[in-house]
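Here you get one chain, nothing else, as structure tokens; it is the form predicted on its own.
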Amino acid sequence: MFDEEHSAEVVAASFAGTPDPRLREILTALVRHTHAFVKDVGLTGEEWAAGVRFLTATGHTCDDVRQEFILLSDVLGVSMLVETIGNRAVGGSTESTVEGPFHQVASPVRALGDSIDLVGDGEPCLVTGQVHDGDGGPVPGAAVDVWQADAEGFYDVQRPGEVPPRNLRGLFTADAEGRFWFRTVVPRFYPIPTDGPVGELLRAAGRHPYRAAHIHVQVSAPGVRTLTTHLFVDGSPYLDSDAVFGVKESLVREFVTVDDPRRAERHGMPNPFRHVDFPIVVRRDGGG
């Protein structure tokens, strides 16, 4: 029978016959921790109802472009924790971080060296890198998917009708040596959307909504584990207080100023320009 002292055990027992062992484990742990939370804070009926209303509003805010539940998971640090547990960096592999709520549009295929900036605003930047495996060998033909905010801190999906669709997005294929390079602009820090329930939560908690400036990078290839990571701009505000806890020290890079007309001409860049090199180490399937 149900009582306060044994509530978790009674409810968890109802899931004892769940056929899938992993689902049974998850449900049992969910019940145990949820009941412990309710008892720990002495949750009232009014507070529980407010929580239900908040989650309902979160669901109503989701659409084909926006995923408010991902945003909620992000600001609670759950997204980063799940990502870190599932993709622990070993053997010098590049650390992973969250995909974020804006990877909703298929990136257009672009040739190496192309610009992903379709607007022409912002400080020109050349991004270079090379994809290696844990043994130091190149990963030829790796798919390098990139997306970022613009120089004002907006993604293309946030400015429909103002900027071309798929601005600052690109899907590149690394060369035979695993190298990739493309032209873009230096991204700006930006706030996550705050016009929904997650924004209300942040305001109630006295937290800011800003993310440090970064470029999203996702690398995949046959025989390797897909890596989702960020390239953070050194010196950006909010590196030490990123709203979704996405910053890892190993992913922060200096975007150096290059004043070299010949080099600028070679890469199709104005002079001067910014340059950042981002070597990426991925793990082979079955690797430690």
Second form
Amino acid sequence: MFDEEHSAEVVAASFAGTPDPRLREILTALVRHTHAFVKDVGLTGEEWAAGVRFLTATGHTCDDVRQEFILLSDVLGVSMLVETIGNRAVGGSTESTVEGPFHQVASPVRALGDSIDLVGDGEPCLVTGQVHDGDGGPVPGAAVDVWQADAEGFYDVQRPGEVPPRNLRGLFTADAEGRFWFRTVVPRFYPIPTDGPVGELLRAAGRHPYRAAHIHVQVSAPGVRTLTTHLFVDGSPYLDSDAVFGVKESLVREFVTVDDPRRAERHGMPNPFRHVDFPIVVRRDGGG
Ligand code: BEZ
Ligand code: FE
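Moving on from the form predicted on its own, kindly provide the form predicted in complex with benzoic acid as a structure.
Zooming out: every chain and molecule, the one shown earlier first.
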């Protein structure tokens, strides 16, 4: 029978007949941990009701483009934990991080060397890189999809009518040596959406909502595991307190200032400009 001492065992037993063994394992552990949590904090009826109201509001904030539950998972560090467990970096492969909610529109196809900045505000920046596999061989023709916030910390979808659609997004095809390069502006740090229940949670906890400045990069190619990661701007505020725990030290790169008119001209950049190089190592399918 159900009592305080045996609550978890009794409820877990009710799931013992779940035919799918993995679902059974998950439900059993969910019951065990939830009951331990309620006992640990001595959850009151009022607190339970506040939790239900919070989750209900979280659901009501979701629509076709906004996913407040994922944002909740993000600020609780659960998204990054799942991402990190599912993509443990092996053999020097590039570490992954969260995809985030702003990859909601497809990036326009761009040629190597193109600019993804359709506005012209911000510090001009050249991004270069090369995609390798774990054995050190190049990945020719890898698809390199990039998207980023602008110099004021906004994605194009947050400024409809103000900036051209697809600003600061591009889908590049690496050359025969796996190399890619494009022109952009240095992104700024920005706050995650705070006008919903997750924002309320952060305010109640005295936590800031900011993400360190970054460029999103997703690399795919036949026969390799798709890599979803970020390139973080060294020196950005919030590298040590990113609101969604997305920063990994190996992904932080110096955006070097280049003052060299001839190099600038060669790359179609104004002088001076910032330059960052991001070598990327992906894993072959089935390789570790
Ligand atoms: C982003 O980097 O675009 C992002 C990630 C998680 C939550 C909000 C934004
Ligand atoms: Fe982002």
